[in-house]
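Below sits a lone chain in structure tokens, taken as the form predicted alone.
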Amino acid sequence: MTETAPAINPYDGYRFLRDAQPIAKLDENGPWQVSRHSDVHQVLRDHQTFSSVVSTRPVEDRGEPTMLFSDPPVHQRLRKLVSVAFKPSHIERQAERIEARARQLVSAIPKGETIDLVNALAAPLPVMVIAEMLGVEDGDMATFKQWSDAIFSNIGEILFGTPSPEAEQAALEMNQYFLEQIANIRRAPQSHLLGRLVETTTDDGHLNDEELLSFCRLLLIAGNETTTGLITASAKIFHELPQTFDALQANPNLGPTFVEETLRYYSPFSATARRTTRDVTLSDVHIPKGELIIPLIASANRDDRVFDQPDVFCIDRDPNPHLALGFGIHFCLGAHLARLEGKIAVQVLTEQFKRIRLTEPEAAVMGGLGGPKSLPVVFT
């Protein structure tokens, strides 16, 4: 029987970087890592100096730009087209539907048995919500999630190298699926988000198929990974700090601040990427033009220069200026949706169960991209 090596806690490494090498190029040919809150905040808010167009792949191989990896004016045009669908008032109108979906999923979870929380709740809930917005039928949900996992797990290779065959095949299948959906909508208009985008007229006319596909890819990836990471992080906190579960049962109004502190404590996205458009000095460190910058969001959210007792989970922390959902023009478009889904999921879990226990807590490492892909738990 072989023993599994203990998982490395990335937050120990983040603390070392903040204290010893807050802006560091750890490898001669590698990117610059930025670990303190003030520096990460500056990088995220200054889109003119720190560009989101980071890919080194040839322009002809990138396809249409997405909001995640574009700068103004392209970014504003794309964001404006979909921002209406993500207005807080529009998202709040989906609350009952999201709660119904959450209760449906939670009611199927057995008590006293080990189950994978990712498969049971954390992945399907946000996938269902985004899929409905894009007109995906219930029967296609599992395939929809498989595409998301294959593409998201290869995001680094997609941007900077050669995508894996699995990622390329997933993208091909997803593109074909949505091209068929778009063709059907052009013949018979639909009222969901994708239907409205197909009908949208811009200064350049209607969106073409590739532009519509870029929105589908963006929503598929960015629209569900944040919530999946938020729900798995919540479960890990319930395991490590069962008093938080008790507090939410006693006072459900703590839900919003619990969600914010979870986003800070175990950020769903540990980092993002930018590229310098000019020579720049960041906290007395000179960085040349064209360099890749990695703002370590998870590290910034544990910076004791900003947060009192940053390694302590405070369920009612206020203020809480975390950067888990970004900042500036690239602030997460689906932030309100992720918060709502997270709050509802936590509310339903604390209503239905008395305790949540991780069966492999040492393997549930947070601080990566989108949270763990599997999280075995037992509900009692």
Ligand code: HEM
Contents of the next structure:
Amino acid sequence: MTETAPAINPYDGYRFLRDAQPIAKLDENGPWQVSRHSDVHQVLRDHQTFSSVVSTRPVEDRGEPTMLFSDPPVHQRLRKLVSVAFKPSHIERQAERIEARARQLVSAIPKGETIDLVNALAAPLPVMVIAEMLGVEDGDMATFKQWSDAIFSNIGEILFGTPSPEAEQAALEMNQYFLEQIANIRRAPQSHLLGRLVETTTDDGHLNDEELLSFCRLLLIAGNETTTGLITASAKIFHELPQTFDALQANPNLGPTFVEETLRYYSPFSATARRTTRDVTLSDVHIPKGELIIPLIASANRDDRVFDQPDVFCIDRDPNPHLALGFGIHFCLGAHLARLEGKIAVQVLTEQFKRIRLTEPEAAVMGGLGGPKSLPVVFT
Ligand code: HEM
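How about the form predicted together with protoporphyrin IX containing FE (HEM), since we already have the form predicted alone?
Time for the whole complex; same chain goes first.
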């Protein structure tokens, strides 16, 4: 019989870092890990010192910049172009469609059988939502999801090294697909987000194909796995604290604070990256120019210097100054959408079922980027 090593809970490591080495360079050539709330907040806020252009690949190999990995003025221009589509009023208009999608997925879940919640709901829901924004037809949805998985699972390599052949192949295929879509839109305008972007005119003319492709890729990278992580985190909390499930059934108005607390407690975007543009002192630690910094968002969100009883899940925590959606100029563009999807997912689950139980709870480790790749659960 093979023995599997016990899963390591990243939150133990985060606590150790916050208390013993809040700004730590764990090996000589490695990045600096920043674990306290105040320091993570400062890194995210000060975009002049902590640049989002983290890649060290030659500029000509990086492709068009995306807003997530750029600094002003490039960042400002890219963000302004698309922000209108992400305004709360625009996103609210999608609520009915998202709810219909969620109900369709949840109604296919059998009671009393072990199913994978990632496959059944947590992964397809965000993919469907983004796909719809980009005008992907229902029939292309499965392929679209495969590309997004292949590209996202190699995000570290995309950022810091050479992408794997699988990721490159997926990116090529996806580019080809969207180039065709863009050409079709130019012939017959469309009202979805990609359609509107194709039409958008800026001071320097229309967005070119590369810029449009780069935006499609960004939405996939930033919006999929993270929202999947939010839904799996909610299920894990329902398993660990069944009283939260009862509370939501009795009072669905707790949905928004439940989602906020889930974002804090099991932050799906657990860490991000920055590079110093100058020598800087952060909480008395000297960091030279050009160093890679990893603000540990999931750790900041459990810091007892800011949160009372940070390891207790409090369904109506208020205030809740978590950093799960970032802070400053890169604050999550999809925040309203993510919150809406999270709220709808828990609402539909608590309406349809009496209980949810994880069948392998120890394997469902939270606190890493995204969340578990599968989550076996039984609904009753
Ligand atoms: C629970 C789900 C989500 C979480 C936890 C999350 C978290 C974050 C965080 C922490 C950042 C800032 C990263 C940094 O400063 O380096 C960010 C940025 C971003 N997010 Fe989200 N996100 C989620 C869902 C979404 C969705 C659904 C979309 C869009 C469909 C989206 C689009 C973006 C974009 C475009 C950015 C870059 C913004 C900029 O650079 O100005 N996110 N997100």
